[in-house]
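Given as C-alpha cells, the chain that follows is alone and in the form predicted on its own.
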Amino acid sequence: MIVLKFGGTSVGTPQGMNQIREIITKDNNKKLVVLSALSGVTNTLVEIGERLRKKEYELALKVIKKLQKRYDEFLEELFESESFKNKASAIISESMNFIKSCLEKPFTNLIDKELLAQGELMSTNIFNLHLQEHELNSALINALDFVRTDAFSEPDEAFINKELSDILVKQPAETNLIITQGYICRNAEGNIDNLKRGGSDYTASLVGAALNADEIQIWTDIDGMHNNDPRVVDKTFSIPQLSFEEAAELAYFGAKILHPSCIRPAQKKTIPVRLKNTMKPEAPGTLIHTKEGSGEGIKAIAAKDGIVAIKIKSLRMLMAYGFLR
C-alpha cells in the first residue's frame, strides 16, 4: 500500500484533478489517496467564519455566493455527464447549504470546526465521483470515522490504527483507490476540530504508519524540499535525500513544504516519504528514508519570521544555577 496526499495548489483545479487521476492509475497497486480543500478554499471558510463572528452577515453571504460561484464552474469543467455533475451538484449544495445554515444561529467554535472541514469534505466527495466517471475502483472513506485526537489535542494513534483497519477490511477487494481527507479530525469529545494548517500531510503520515505503508508521497507544486526557499532565493534545487531529522527540522524551522510534526509517524516505523511535484511528476524529489545524515557540508537553509532569542545569565554567586533555575 503506498499513500499519497496531494495539496490544495494540486487539486484546486480541474486540470489538477486529471492530473492526479493519472498519477494515481500508472499501476494496479493499492493505494490511499489523502486530499486538501481547493486551493484557496480554507481560506475562504476561515473568512466566512470571521464575518459570522462579527454578525456581519450580509458580507458573510456575499463571500458564500462567489465561493457556491467558483464550485459551479468547476464542477461544469471537471465533469462530462450530466449524471455525474448532477451527483456532484447535489454533495455542494449539501454543504453550501450547512455554510447558510450558519447565518442562522449563534456562532460558536464548535460551529466553526465544522464549517472549515467541509473544503476537504466536497474536494474528496468531487474528485472520488471523477474517479467514478472513469470507471475506476474507488471508494471514498470518511477521515472523522478514524482520525481522532486525545486530550492533549494529539493524534490518538492507537484508535487511527484499529479504526482505519476495520474501515479498510469491509472494502471490496477489487476496490485498489481509497479516498479520505486530510486535516479534519475529531477531538477527544467526538466533536469536529483539525489538526491546524498543513494538516494533511500529518494525516497523510498517521494513516501510513497505521497501515505500515510502503511509502508515504506528498505531492505539492515544488519537485522536492529545496535548498532555500525559492520564493526568496534565486536558482535553488531539490535535495534528493535527507534524513528523517534534517527534513523535520527545516519542516520546524520554516520550509513550508512539509508539516512540522509529519515525519515524526513515518520516522517511528521507518516508512519512506517522497517529496513529489503533481505538475512535474517525471522529477525525482526529495526521498526522506535514513536516520541519520550524511554529514556532507550544509544540505539547506530555513528561515523563520517571528522569533525572538532571550539569553539569561547568573550573576558571579555561589550557587548560581539556583538563580537561572
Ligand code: ASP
The other form holds:
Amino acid sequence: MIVLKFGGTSVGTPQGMNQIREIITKDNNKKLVVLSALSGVTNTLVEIGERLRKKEYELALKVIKKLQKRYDEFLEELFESESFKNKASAIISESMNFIKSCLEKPFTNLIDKELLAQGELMSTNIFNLHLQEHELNSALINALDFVRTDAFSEPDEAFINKELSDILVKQPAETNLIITQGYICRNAEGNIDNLKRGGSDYTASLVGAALNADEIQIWTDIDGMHNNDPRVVDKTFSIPQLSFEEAAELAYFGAKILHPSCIRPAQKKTIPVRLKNTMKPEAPGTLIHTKEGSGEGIKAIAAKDGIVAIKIKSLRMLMAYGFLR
Ligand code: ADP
Ligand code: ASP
Ligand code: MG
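Let's see the other form, the form predicted in complex with this ligand, since the form predicted on its own is already up.
Full assembly next; the chain just shown is listed first.
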C-alpha cells in the first residue's frame, strides 16, 4: 500500500483534481489518498472565525458568499454530468449551511474547530465524487473516525492503528482507492480538532506508519525539498535524497514543504517519504529514506520567522539547580 498526500495547490483547481486522478490511476495498486482543503480555503475559514469572534457578522457573511461562489464555479467546471454536479452541490450545501449557521449562535472554540474542518470535508467529498463519475472504485473514509490526539495533544498512534485497520478491513476487496481528509482529527475529549496548519502531511505520515505503507508520497507544487526557501531565495534547486534526520530538521526549522512533525512517524518505521510535484510528475523530486546523512557539506538551509528568543542571564548560575524552571 502506498499513501499519497495532495496539498491545497494540487486539489485547488478542477485541472489539479484531474491531474491527481491521472497520477493515482497509473496502476491498479491499492492506495490511500490524503487530501488537503482547496488552496486558500483554510485561510478563508480562519478569517470567517476571526470575524465571528469579533461579531463582524456582515463581513463574515461577505466572505462566506465569496467561498460559496468559488465552490459553485469549481463544481460547474469539474463535473460533466448534472447528476454528479447535483450530488456534489448537496454535499457542499451541508458544509456551507453549517458555516452560515455559525452566524446565528455564540462562537466558541469548539465551533471554530468544526468550522476549520469543513475545508477538508468538502475537498474529499468533491474528489471522491469526481472519481466515481469516472467509474473508479473509490471509497471515502472519515479521518474524524480514526485520527485522534491524546491528552497532551499528540497523535494517539495506537488508536489510529486500530481504528484505521478496522475501517479498512470492512472495505470491499475491489476498492483500490481510499480517500480521506488530512489535517482534521478528534481530540482526547472526542471533539473535532486539527493537527495544526499544514497538518495534512502529518496525517499522511501517521496513516502511512499505521499501515506499514511501502512509501509515503507528499505531492505539492514544487519538485521536492529545495536547498533553500524558493519564496525568499532565487535559483534554488531540488535535493534528490535526504536522510530522515536531515528532512526532519529542515521541516522543524521552517522548510514549509513539510509539516514540522511529519517525518517522525515515517522515520520510526523506516518508511521512505517521497516529495513530488503534482504538475510535473516526471520530475524525480526528493526521496527521504536513509538513516544517516551522506555527510557531504551543507545540503539545505531553512528559516523560520515569528520566533521569540528569550535570553536569560543570572549572576549565580553555576550549580543553581532548577534555574531554568
Ligand atoms: P501544500 O499546499 O501542497 O501542502 P505548501 O505550501 O505547504 O504546499 O508547501 C510547498 C511550498 O513550500 C512550496 O511552494 C515552497 O514555496 C515552500 N517551501 C519553503 N521552503 C522550501 C524548501 N526548502 N523546499 C521546497 N519548498 C519549500
Ligand atoms: N488545509 C490545512 C492548512 O491549510 C492543512 C494542510 O493544507 O495541510 O493548513
Ligand atoms: Mg503544506
